[in-house]
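So this first bit is one chain, no partners, the form predicted on its own, shown in structure tokens.
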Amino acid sequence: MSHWIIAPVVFPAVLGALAVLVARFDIVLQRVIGLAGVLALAALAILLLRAATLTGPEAYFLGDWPAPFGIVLVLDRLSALMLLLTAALALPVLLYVVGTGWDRRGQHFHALFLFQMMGLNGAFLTGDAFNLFVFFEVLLIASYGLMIHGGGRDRLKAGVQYVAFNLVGSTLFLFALATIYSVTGTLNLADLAQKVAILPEGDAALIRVGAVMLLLVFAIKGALVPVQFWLPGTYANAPGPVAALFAVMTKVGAYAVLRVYTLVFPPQTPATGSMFADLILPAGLVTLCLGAIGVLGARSLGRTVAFAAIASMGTLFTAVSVFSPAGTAAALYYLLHSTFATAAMFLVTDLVLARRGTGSLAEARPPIAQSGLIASLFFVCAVAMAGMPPLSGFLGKLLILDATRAAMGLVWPVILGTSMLMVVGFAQAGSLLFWKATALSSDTQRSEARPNALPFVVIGLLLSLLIGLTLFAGPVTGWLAKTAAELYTPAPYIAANALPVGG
């Protein structure tokens, strides 16, 4: 299986390759290798996931160099979820690029979107931190040229900001890389585990300092207070379906947090101790809090959806602060849920905005064409998005409070109050939107729109996915209970990259 665990960053590389080189001028060609890479991607990510849960953590060791010295790509069972989300993710935002037309409105849509299939596939592979930097390099690029996709001054402009913010991320990045080799003399996330834990007292102060930069490093891909700037803008003038996407790369920080400070940096390290769990608890709180009164107070609906975004993450990031099996479990469930049901109102949103011409809250417009079945939509992923019952948001928020009773006074009053803020600022937007519309004159026109059943389709696939994560909780939450209790257990992962003790 070894060889296999390449599959999936250098698969969509080739793909993307080939879709600038041979069909960059034929749109349907374009399609079929967008679709038939990321329909491969999504069958080698169920073979790895079913290879990670019966066999454990197995490295795969490029031009056969060994650890430290060599790069490194493992998988576990974290890693291979990950790729299977991603994977379950881009086939229905993909479909909908094409029953859309998306794909029309500028040039190299399919590669620039395998390209950044591959940067995430790499992040989530890499074992090395150096290597995670790459990718995450990859991941810029790619994603610079699917935001602005289409043109046009605003989607530029955000861009614009979005690469200036995440670039002082990648110098921050190397800074942190540079200080941590400096003290360790290795990046292999493997290495780095048995090396910090067994510090001299002398360069304890050195490696917090590096470790707090990397935190730094995943709170802006993660858009976690104080950095989470560059995210509203940025998702509300993407495209539909490319925000959509973008729905997992904020849990790319996440997942970077989870690997990194569960495996090198945990709390019973002596260098470091607890200190990013009480780092990390308060800004998730307030970054829930912030993305909250954001999705009140917005008067435009890609920014609604932007802040319940960042909302999402607030609420991901204070399950992740426990640093606990049971808190990680409880996060991983909801990262989940969060990803599935962004994706699905960015989609949502991205049918308004084509029906009704503008996003904004401001006044009302015209009813628009299928209005009822869009307004039915976005019930459902209102409901979603603010956690509510029956759906799988309910109950992740239920394992995130079981999982932090202990943790601080605040986390209950605050993911419930913010629930409910969000409740209201959703059933505010939706009034505005479907309600309000049809108060208006009989003789406004209604706004047209060209049929096609594909676009809901895919929105309804998503919603399905919720639908099985509430329906089939108790497996996949047992499930994800054991990949928790893999990552506070490192022993094997370190034994995959066969190091011996102390590098």
The other form holds:
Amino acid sequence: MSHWIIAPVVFPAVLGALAVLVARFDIVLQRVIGLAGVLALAALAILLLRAATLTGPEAYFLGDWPAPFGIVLVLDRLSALMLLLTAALALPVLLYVVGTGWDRRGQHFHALFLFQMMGLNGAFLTGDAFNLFVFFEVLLIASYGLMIHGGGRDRLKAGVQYVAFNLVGSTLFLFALATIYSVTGTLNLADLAQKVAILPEGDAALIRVGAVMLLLVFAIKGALVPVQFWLPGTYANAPGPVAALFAVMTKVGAYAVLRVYTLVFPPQTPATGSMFADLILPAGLVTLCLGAIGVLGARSLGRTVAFAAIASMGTLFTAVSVFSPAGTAAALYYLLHSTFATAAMFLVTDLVLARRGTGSLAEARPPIAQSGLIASLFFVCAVAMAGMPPLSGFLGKLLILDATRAAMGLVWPVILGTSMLMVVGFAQAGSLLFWKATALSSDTQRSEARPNALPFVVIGLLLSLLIGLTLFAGPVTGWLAKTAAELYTPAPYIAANALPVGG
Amino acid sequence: MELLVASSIGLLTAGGVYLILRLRTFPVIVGLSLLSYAVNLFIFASGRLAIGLPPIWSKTAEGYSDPLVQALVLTAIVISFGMTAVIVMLGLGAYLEAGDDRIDMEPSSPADDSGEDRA
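Okay, that one was the form predicted on its own. Can I see the form predicted in complex with its partner chain too?
Zooming out: every chain and molecule, the one shown earlier first.
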């Protein structure tokens, strides 16, 4: 049993406490702790990814209490992938924060950031439904702090809405867990998988209620229609780099859906059947349409990007709803792509806002400093978000189209049509921000000092990750196909929990 | 007893849902607390209702009540307590900053538009 499995949870918790207690008044020390922590998490994630690829699912029993009585963490390919994704996103975002000085605008940014990492990593690793709830709360409470970082009237108001909405979500999560527990008598995911498969017919209605409530909770996290409305206000009002980090928060919802509805309630379960696929598919398509229309209609840059994030979640859930290895592999590829693309787009938005003063798209303003460079970054990010060639978004959408051949008549027009809408929406926003500006006055803003290069380098880093995903699409999709296959043959995952026989 | 527990959970939930749909921060927070009380009772009931039975080993016990739900409830209480404290502080901050405790976002005037416009 490798003790490294718990490190991604414990390590940021210790460092986060250290950043509060030791480095309270020393921003340099805080930055060192934050960056060292995220770097170490990236190294750990690579180590765990290698272990999961070589040896298959492995469980870690906290305090050596046997499952299903104790708490387990389970490392498999999917959770290792999500750990690596989180670390690979956190490093550029944190560098951007350091580069732009966002962490000076309020207290304890780095501590909150590390606690956020702890919650995310825990949610990806846990093998227990109640612990999933606990880690959701950990990542949420850190995200509340990050979201209102820097303060300000609108941000605080949006923060109250965000917190209230998530508290309702948490309550619903508890209702769902209690319902499931009352039927099965366990909350260990592997144990649940075994018990739900052989559930007596009389309990089917109750477990369906619990499972649909659980789906609703994950839909709130993943911003799926009809519970997506918290996202635009939150993301548009959060600090730019925090919104970029939140790109992975919506993916927690997608991860949880993939985990629970392939392991515990797979389509062949007699009690539930294919009802979840039937629910997720229309919800995903409506989310996609709503996001694309929002991109077209939003009246500020922040909201445009937030709606593009909603559209990407719609695409992702459409691919998830297929519940086949090919569909899931496509979904995972798109998940990697859309996380980096959304994050890069939010960082570019932050650069524009910092220079332009407002994200309003109602009227043109004089050109901003470094207009040309920012415009090209915006263009590349828009290409990635809309899923145009040559970047990985195009490949992701192609894989999803290929995986949804069965529902071709319904899914293909929606995915292709919304891509078109998003292209128009981004072109509209970009031409107003960068082209109409030069028509207004020809001389650009004078900036006295040479601009800090780090933010630009960081966005370049995120975009190069996208290019890497495109260039190495073959090996990556090969690895993801095996990951998806592992999700649909859960026997090794269940065996790793070493449940008592006949229990 | 089932009727009593079930109807109290139902009443608490109904009151909570009504209150979180209000326009002001304070009723929303009270509604969230009511919802968390309802869910705590609900978790308790999900381990089956039993009277006078110990949760852990005892020599004279005829049977046991489910100890796990009690642990779950404890966790849920701690978390909801902490979260209520967070939202109270946030709500206070927003009230002091904005001068009112409305929970919706009103469109801000273009003059003081520092970040985004509101739809």
